[in-house]
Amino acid sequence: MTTATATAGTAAVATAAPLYVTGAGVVSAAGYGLAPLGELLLKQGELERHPAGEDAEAYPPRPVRAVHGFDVKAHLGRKGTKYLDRLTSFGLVACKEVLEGAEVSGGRTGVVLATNTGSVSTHSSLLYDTLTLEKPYLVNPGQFPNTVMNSTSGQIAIRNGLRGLNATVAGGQTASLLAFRHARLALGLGRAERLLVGGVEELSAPAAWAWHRTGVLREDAALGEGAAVFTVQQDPAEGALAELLACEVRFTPDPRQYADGLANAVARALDRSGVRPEEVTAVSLGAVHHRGLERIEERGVRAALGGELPRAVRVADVLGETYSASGALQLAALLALWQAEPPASPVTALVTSVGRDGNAAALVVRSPR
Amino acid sequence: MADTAGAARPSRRVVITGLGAVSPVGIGADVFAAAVRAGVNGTAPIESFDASAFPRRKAGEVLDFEPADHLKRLDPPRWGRSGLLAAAAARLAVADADIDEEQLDTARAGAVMGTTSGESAVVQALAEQWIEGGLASIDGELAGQTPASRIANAVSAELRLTGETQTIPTACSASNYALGYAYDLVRSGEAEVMLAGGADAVNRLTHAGFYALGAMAEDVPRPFAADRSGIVTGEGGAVLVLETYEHAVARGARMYAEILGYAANCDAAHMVHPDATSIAAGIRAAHEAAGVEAAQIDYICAHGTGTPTNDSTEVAAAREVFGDRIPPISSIKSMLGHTMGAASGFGAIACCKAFEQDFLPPTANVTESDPALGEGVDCVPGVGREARLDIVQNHGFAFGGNNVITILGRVS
């Protein structure tokens, strides 16, 4: 377990040591937890296509895959909520399931969270608030502090007690698998014990209308929202639900490389996993819909692993575009497949993103011993 | 499970070799230097907005800063004005660094960048089109540019850099996470070099938003003096080069000061009131992680918004650490106005430069510190004072309870 890949030029970096698992919490169109994912990806099952909550009318004309009937008291009850939004209520919501049961020691406990810019609905509506009140100083004091983008780290840290590291990281569509990375530094420097690691992307009107405008997602394709946060630690545990081996990042500034950016984040990450390319079982796809990137992502995989694509997982098929949290419920499918059709000895599979700007990641994950 | 332990304390030392500072007290390092040394007050009647309607009407903005001027690859209009403001100070710390472009790509070099409200101009922008002509009519380029990523993304676009590129929202101690994330990055051989900072631009709804709280100064920021009534809201870039000290060394490159460690907590208490108890304990765990002791820090780049809260609750925790013998500790925000995201990026590079140049950075438009703090509180009131510092620690506290605490010391 000593080995080292070293560079030329480079200090040697070491192999990846495991991060085990313990607990799934998830929110999306397809209810809450894995099972319900799981079930929908076998069967590839239709959801509802139209928005959710008070500006649903106010939606561009698309397929949209919302979290109906979401109401957070019934999760969390009434104290606290008051100026909660949706996207912080899911990001709570996702905790408390994850956090059911397990025994938190707050101080060594923390959070690494993914967004894209924090709340979409609060944001825009203060905004408006500003724009169109005779005196634009007057928006609403208690739902300022929503806007900043750390603001659903921030409340779960205060719900659950969580002293530790609280990280936010953006990243655009790669948010989440750099949540992942981020993480995976932090434990592995004593930072902290134990994090709550995942993303969180809501729906609204505006959001949906940026989506729309940019015209960079197929027409026919949805938009989603929810959350998936996992906890995460180094010490080996019984019945992990999956071990999470290397995370690899890379940029690359010119657009006609960027297969061969996200190939070389895969090559890098299977091999501080010691894990061989056809020894990949699954890759859970990040780039689904989108114009011109779906297929870059496509051929960045089958140019790390040999020309073949193993099974591909497009989790996006059924739970729409979830941008910032696609990599978190990319890594959610494949959990969800698992438990739902349990290997019969482990198998390792890849979680892929590339974004619009050269951001490319790869996580490998190997299914429960 | 060897590597583990063997992760756990990398031994690899990481210092600080390059500045860039897009402020509203000027462009470059050496300027920004001085004129934090000579109190300069970089606040003015806000020209990004139409700010008529505020009861107050003046903010830290850069109004001399042409993206162009600095930037040699990014097309301005396709980007927003934070992730401009980072780019440009990008540009000027490897300038500074003296580091070359074919040097940033073998050493596998990325960006690491904090801010507090993202590409807020482009939102502020589209926000305006939305009340204009309905969310139909939003223009799909601009909404494009939205994603708080691409601050990060910028400076690596700008710079050619293949490596790591995070931008790291946690609000007003954004700087200081992407300044510990980034040396995590260097000390434990994941990168050679990284570029760590953070931007943000003045705003129409962080001015709104921090008037309804409270917490807007009415004329300048007088933070710990006791007539202080609050921030006057700012902007910036602020990049600064970590490398290796091997590296360093290697390429003959002068180092400003060396990170020694930094901590990183959450109160977990409330998203807008500090809590001094925490705030201890994060001090307390960057000096452990920096090994050094209380008695060794020379001086403290405070948080220093100048509300009253956070003012008295930051010397509350300074004296639950440091006892009656409180560092010098002064806010540069007094001149900048509060630079959110970037605040504490600023205050790291007037501590390398404070090192560099033999100075306590002051603590502008004040006098003598608010007797309510209580005893031996040296807020260095006025302009900057000589003195020699070798172990200095930089505040960065956040909405949502995050607290980050950087310690830099003088290269030995």
Contents of the next structure:
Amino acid sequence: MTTATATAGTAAVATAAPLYVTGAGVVSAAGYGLAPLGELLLKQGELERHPAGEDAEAYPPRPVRAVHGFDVKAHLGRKGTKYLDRLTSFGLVACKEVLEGAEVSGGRTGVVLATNTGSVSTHSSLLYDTLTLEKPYLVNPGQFPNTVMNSTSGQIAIRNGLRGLNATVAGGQTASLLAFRHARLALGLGRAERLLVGGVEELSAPAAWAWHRTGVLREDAALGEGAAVFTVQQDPAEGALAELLACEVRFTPDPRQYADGLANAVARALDRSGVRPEEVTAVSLGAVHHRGLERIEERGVRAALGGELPRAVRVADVLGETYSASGALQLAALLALWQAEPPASPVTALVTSVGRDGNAAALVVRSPR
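For comparison with the form predicted in complex with the partner chain, produce the structure of the form predicted on its own.
All you get below is the one chain by itself.
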């Protein structure tokens, strides 16, 4: 998994071998797949700003970037979809897209998915029914499996016959990047040959009110939803969409040192990747629209790269805040831009994330060769 290299005058550094991204499945307010996301990012277009779903009227007064017109039955058929919530449906549709046409060995293929709390909508509706219905047996038991946070990754495995490693990652704002780090460790330990890695998030009125009341986002910040899932493997593959180099995380307990924590994570990730700071051509930022964190993230990246901020990609500007899925959609944004405007030669970019809990993460990505 890793090879030791040494630099004259410095300690030996274990350089991370690349992982290869061979497929991408994306569900977002921009549409399905990388192409519409790339087009939206290049044009900085405007999307619909109103909520979707049965609870649309109950949202707080702030813009949202919902996946409008989403019907899971149109993608997966009617069988087994009656009790699927929006979160699980996004994950299943993204995985269907990423697996389409791929030859997959179910026994050696697994899932690593960032979902944090699971479906807030399902939790809320089940709790409401439990407290308001006259008899316990009137509560629909079909809702209960969706209240478990690993329900989505389990449904993905069952529906696609994937019997390898199955993991759900919760890590707040950094959850998706923690999922990529978990996947790297799992592949390195031989726990699977191939993993579906990504993040998923749904919009609902209860979750929207939670964001609105906490005040952690700027007043004009939109809320978003969606999923991005990638097929990741160690073996080189012709036509790979990208190479994932090192992914490093850092926890910093003192909020005054959050920027230093992120700078440390970025520096370590670059070091493990064998990439010099001046070789980074773009950074996909995660704390966009977060009061306070936005500047901390930029300051941490600048510190690690020697003061300059390369081209900044802010996918939250077009898709809104997507929490669990933010890191995965940040990666999707880079891949979408590389597909829309292929670089003349391979370029290297960063995906960064920082949370209010002190966690920070950085993933180094290289465009196709």
